[in-house]
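We begin with a single chain expressed as structure tokens, specifically the form predicted alone.
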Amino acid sequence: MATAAMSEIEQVQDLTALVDGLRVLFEDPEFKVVSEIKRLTGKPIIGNFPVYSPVELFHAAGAHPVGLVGAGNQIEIAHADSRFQSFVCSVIKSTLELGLTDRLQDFEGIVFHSICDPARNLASVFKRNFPDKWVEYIHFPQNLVTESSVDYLENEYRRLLDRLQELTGKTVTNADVNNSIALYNTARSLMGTLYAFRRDHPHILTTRELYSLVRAGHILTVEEHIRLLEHALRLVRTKPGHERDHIRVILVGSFCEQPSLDLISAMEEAGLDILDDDFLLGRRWFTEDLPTDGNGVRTLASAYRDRSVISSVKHDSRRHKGDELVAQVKSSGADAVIVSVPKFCEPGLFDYAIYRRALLDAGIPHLFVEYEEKMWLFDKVQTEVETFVESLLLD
């Protein structure tokens, strides 16, 4: 049964239009399309905090998994600040505001994971005051190296299993696990088709767009984002496009806590054609489509460890961060490197020192930028942007 969100999205022929549809649908501070689904499906509304989450165990559990960025600059904080630090970054402090205003009423759960220190003392947060909330927290292996964190982690899936199917009262098979895997697999693959034709052609698909049609499955039941999904494939293919005078880089920093869509905006008409970024990492999380015949719960902490992307919160000794981003910069043919940091964020802040020093020997231009979520102004942005592209196109 589709929502009255994705009966209107699938009349708009022109993707301009129907981007500005999807900024309303996942800057609602009110989470009414969330509403509307629990009212017509029933299933209970679990919120997923940045950055990964195993959103098919919540599928197969019957839940709707749905993603907590923050509130971006939708709403003002006046209570959260009492219970952090100033110095934390800002999608902690909007994520709890949601709820301390009752945003959250329709939600029966949030689910948080062991990303960064604020991220583990929100949960505690949350337990404390929603104690009636359905509040759990994922520690995802710290060692990768060896077969024992596959172990670990495909045990932690079953606790959590196992308080899910407590929370719908639906028993859990292998098979419903399975089917949910090849549901996110569709969606997986028909992301990654859109980022491979903005590489290709991102003077057609800008990242402005794109981001709002993978932001929208942060809201959607998997089923509608596949149906949005498909619907914009078909009309990029046929949307006229005009060259720029761009420079080409790969955006990084941005796993987390999210820039607003105009500060995404403000960066490309500042001179960039994003061919890559790390915005909303997790939807994309896998590199390649699970296999959907075997134990699907072992299947998913398989893959976190051997198939997924390398990321500021995932700790694998395997793979070198800044090997891998210059790799990816040539394999591209981008120009440059943005490094887009929220402030206050630990993990972006500790990479990025890995990264300026791969992308220095490498002889790769790169600009360090920094953000907020309740950003409002982005001139110094833009300015700081506008600046990095005339250096290297007068060069």
Given for the second form:
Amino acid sequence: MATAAMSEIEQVQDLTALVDGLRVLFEDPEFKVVSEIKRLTGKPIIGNFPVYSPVELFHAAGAHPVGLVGAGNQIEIAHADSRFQSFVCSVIKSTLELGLTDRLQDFEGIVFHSICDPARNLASVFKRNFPDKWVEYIHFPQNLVTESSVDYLENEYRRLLDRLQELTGKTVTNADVNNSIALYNTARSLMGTLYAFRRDHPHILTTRELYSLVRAGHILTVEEHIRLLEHALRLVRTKPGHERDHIRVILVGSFCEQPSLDLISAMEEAGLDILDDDFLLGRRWFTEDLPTDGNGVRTLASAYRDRSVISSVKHDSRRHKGDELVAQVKSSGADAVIVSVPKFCEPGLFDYAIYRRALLDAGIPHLFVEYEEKMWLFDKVQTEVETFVESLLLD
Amino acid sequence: MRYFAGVDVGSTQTKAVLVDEAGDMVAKVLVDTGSNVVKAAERAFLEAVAQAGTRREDVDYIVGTGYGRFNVTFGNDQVTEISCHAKGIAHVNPNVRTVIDIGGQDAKAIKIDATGDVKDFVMNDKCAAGTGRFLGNSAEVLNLSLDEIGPRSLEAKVPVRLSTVCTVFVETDILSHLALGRSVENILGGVHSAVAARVVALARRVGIERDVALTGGVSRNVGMVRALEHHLDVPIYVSPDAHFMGALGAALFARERAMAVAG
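Could you output the structure for the form predicted together with the partner chain, given that the previous block was the form predicted alone?
Let's see the whole complex now, leading with the same chain.
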């Protein structure tokens, strides 16, 4: 299977032009490429709301998992405000707006999980407003210390898989799950290679470019995404670049609602070389390849607990987020941290308290900025970032 | 003599300052920004050159600052207004550690060290509450000029409490107070107190460390200075050139950079 978009992208030999093409693909609120994938493959489409979703299970069950990360600044919110309070973040409202404006007609189902109160309620709101849609909610374990948390999550995944099999009509074997794990291992490994390249050469592979390459995987099939990442890696390795008078930073706080691509560019142009970030974390959730020869469902459940990134939406009493951030800064050689949190994001704002204390204690400069996905103008953030850069470079 | 210029393009007014080789201010000009930001920047700069009695070609380096800093198209460089206000105030009073800058459409609190380096800062959100615009709208509703409202606010005996800090809805609030027979002075007392409370809440996010200075266009409003002192319970330093601190800082950056280039 090859979508027209992917066939065109594979002909592009310039990374900047390639990213422009990808942007059209993932910023499209009409999901035209998703419609094409559905027509070409006949697979039901399942929307995965951030942050983490076990995409391997959807793939194994014969569905196409699409990362549903709001609508960015592409649509006006004209209906969703009537369902949510004014102090709820933008990604909740824009995702609902997509549904209320009939833009999710190609989606058979949507999956949510326990990120925060509005996200939890969004699942109920979808169920109430779209009774014909397959809406699921994954209850991830909150206590990750005990071995029984893996048993619990395996059972939860099997419940999800049963529901998925009802939807797709496919009987899923253990081999199916392991095959899907292998495919997503490959995609994740390629993204990891690109992340490592960006960390070492942020003036060659910009965050705008890397973000676009990862975000495209929210729309494309995993098979096409792997081809895209391999193609991009070839282009990146021959791309010229000049080192800039920028400061090197780690960016945290943008794990759920995403800033617009132009805001990412504005921050880079204001003087940041971003060495690592938590954008689109769900598709980069596991820290290493997962085994493909065991009980696939249990492998995924176990990896959620023991082989995954720390995040504001996952409470793990064995780990300290502040210490891990400080270690990440030191190991990457970053100068500072940007805590970039969406407006009204409770998990992000709660974690800022942890990060702030750890960074102050470690003597690592940081800047806190707030954004909304619907932003069109970035002068405030740009001024804040420029001032922060000046305060470090002019010292 | 060589000169160095700073052009601070604010949302309401554009300021230009020239300093000489010693860093002394030799010209300062204020013009309305209007709709053509580039022209306002050029006009302010050329008037400053004329005021200094020098020629355009004697100005070695120009730094643009303010929200329209990238519209100083004839300049050599841009520096943010936060860095420039810090630089400017440290030049005129090295004891200042906290700068509150209230402009036409924004407010900022900046923590600095003795050399004018920025240690921390915070900007207001996209909202005119706590900015000069709030005061401007209030003056308009009361049919007063901006220069009048500060001194008259000091005559308030029982300042009113406003139920909103929204720049749009404050008009309704003021009209309601007028209908209830409240004096203009008491209403202005309430208006200034509301803006001060908003700005002080912002400033507390970086921490208040003495000395505290007020810069930006609103520093010309004596009622605002007193209201801030009341809410902060510390005296506030206001330079006679407080309105020009951003442009002065930019000119000082221009001087440093020109000298660095010259070696």
